[in-house]
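Only one chain comes next, encoded as C-alpha cells, the form predicted on its own.
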Amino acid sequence: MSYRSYPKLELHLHLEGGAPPAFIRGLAKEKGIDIHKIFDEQGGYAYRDFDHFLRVYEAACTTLQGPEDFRRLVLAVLEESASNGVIYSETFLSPDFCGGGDLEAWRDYLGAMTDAAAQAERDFGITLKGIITCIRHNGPEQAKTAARCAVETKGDFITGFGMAGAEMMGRPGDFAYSFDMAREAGLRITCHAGEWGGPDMVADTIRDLRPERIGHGINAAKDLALVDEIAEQGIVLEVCPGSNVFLNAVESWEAHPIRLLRDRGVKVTVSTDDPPFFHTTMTREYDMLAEKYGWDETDFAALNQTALEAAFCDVATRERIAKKLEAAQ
C-alpha cells in the first residue's frame, strides 16, 4: 500500500531544495544561464558528496534572481508537496538567496512568497509558514544580517529562525548573538545539528542556542545519555531519513536511528529536507517507514500529532490543521 493520500505535516523543507529540476532548467533556459553540469542524464540533480551537493544547490539558486522567480518557486514546491498528501509545511528561507540580505529587497521577495503561499492554500489546500535561516558557512556576521531580516519581518508567515549550511563550520556558540536576537523578538528557534557532527555538536547546540527543535539530530543516538536528555527536555527532532540514507549520513534505512530515538521517548517528526535532490517525497518517506519498520497509520498519526504540537504556527492555524487531520481519520 502507498501512503500518498494520507495527510502529512512536514517541518523540515528547504525551499530552494524543493525546486523540481525541470523548474530550474526552465528558469536557466529563460535567463540564458548554463548550468547543464548540475544535472544527470535523466534530468535530475547530480553531485558526488555533501560538499558538492552544496555547490550544486547554490548553482541551481543562481537561476532564482528576483521576487517573481520565488513566487513561481513556492507554487511549484507546494503543488508537489500537496500531491503527496502534505497539508501543512514549514520551509526554510534565506535572505542570503533573496537580495543578498538587504532588508528592503528581502521584503519584496517575502511579499511575492507570501502571495504564492496564499494562492497555494486556495488551489492546493496546503498551509505554509516560513523559517528564516542563516547559512552557517557564510559566517556569524552574515548570520546577524539574516536575523535582522527575520526580526523585521516576523508575523503570520515568518514564525521562526534557524541555521542551515555546512555543519562543521564553526561552533554553535559563534552564532549565539543572532539566535538571541531572534528569540527576544518572539521567533521560534530550530537549528541543524547532528547530521554530520557528533553528539557533542548536538549538545553544544542545545546549550548555546537553546532551540526547541533540532534539524536532523540523528547523531545524538551515539550518546544515549544525550538522547535521554533530549527526551526529558521535550526537544523535537526534525528527522529526514531518506536524505540521511541518500547522503550516506547513515549506512541504510535499517541502520537509521529514528526508531531507537522514538523508542527512547524522543519526539520525532519526518520530513524530506531537499526532496528532488535526494529522490524522495513525503509519500516515499512514509512508504519506506512502513516497509522497513512496520509502521502503520497509528504510528503516522502519532508523527503528525508531534509535528502539529511542534509547529511554529499560531493557535488558529494549529486548530484548523487539527480539524483536517480529524476529518481524514
Ligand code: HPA
Contents of the next structure:
Amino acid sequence: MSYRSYPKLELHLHLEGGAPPAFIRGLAKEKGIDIHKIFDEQGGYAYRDFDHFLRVYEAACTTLQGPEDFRRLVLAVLEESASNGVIYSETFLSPDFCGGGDLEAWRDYLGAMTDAAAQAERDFGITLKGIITCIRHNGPEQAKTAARCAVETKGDFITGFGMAGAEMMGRPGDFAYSFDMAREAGLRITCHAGEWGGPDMVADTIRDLRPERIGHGINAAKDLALVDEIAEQGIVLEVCPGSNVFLNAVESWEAHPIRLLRDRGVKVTVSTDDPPFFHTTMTREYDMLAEKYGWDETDFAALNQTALEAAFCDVATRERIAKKLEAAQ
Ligand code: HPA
Ligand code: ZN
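I have the form predicted on its own already, so could you send the form predicted in complex with the ligand?
Entire complex below, previous chain first.
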C-alpha cells in the first residue's frame, strides 16, 4: 500500500532543490552550459557529502538565469508535489539565486513565480507560499540583502524568512540583524539548525534568531533538556527524515530521532527538503514512516494538523486547506 493519494502538507522544500535533473539538463542544453559533472550515469545528481551537495546545487542553479526559468521551475516542482498528494506547500526562495539580492531584479523573478503558483493552483490544486531564505555561507552582509527583499515583497505569497546553506559557517547571532528586520516587518521566522550542528547550535538559534519553526532540529535530541524546552515553547520542527538518512546526518531510519522528539511532546512535521537530490518524494516519506515505524492514518492526520497550524499562511488559506483535508483524509 502506498500513501501517494493521501493528502499532505509540506513546509520544508527548497525550490531549486526540487528541480528534476532532466529539467536542469534541459536548461543547460538550451543555454550551452556544460554541467555534465553534476550528474551520475543514471542521470541523477551526483555528490559525495553535504558540502559537495551544496556545490552541485549551486552548479545546477547556474542554469536558472531569469524569471522565465523560475516560472517553469515552479510549475515543474508543483506538478510533482501535487502528484504526490501535496495540497499545500511552502518553498524556500533565495534572492541570491534570483538576481543576486538586487531588489528590482528580485521583484521580476517573484512576479514570474507568483504567476506560476497561481497557475499551479488552478491546474494541479496545490497552494504555495514562499519563505525567503538567506544563504548562510554567503555571510551576514549578503543575508541583509535577502532580508530586504523579504521585507519589501512581504504579502499574500511571501510570508516568511529563514536561513539555509552551510550550517557550520558562522554563528546564528551573526545573522540577528537580518532576522530582526524580517520579524519586525511581520514575517514569520524559521531557520535551519541542528541538521549538522549540535544542541548548542539549536539553542543559540532559538536564543538569537527566535524562530517559530526550525528546519531539521534533529540534533536537539542529543540534549533532552533542550528537547523539553522546544516542546514547552511550542517550536515546530520541519523534519526531513529521508534527507537526513541520505546525507548521513543520521545512520538510518531506525536511528532517526523523530519518534523520540514526537514522544516527548515536540511538534513535528515531515518534508522532503530537496526531493530529487535525496531520491525521495512526499509519498516515499510517508511510505517509509509507515514501513519503518508502523505509522498509520492516525499519525499522518496528526502530522497534517501540526503542519496546518504551523503553516505560514493567512487565516483564509488555513481554513480552505482545513476543509480540503477534512474532505480528503
Ligand atoms: N540544507 C541546507 N541548505 C540548503 C539545502 C539543504 O538541504 N538545500 C538547499 N540549500
Ligand atoms: Zn533544508
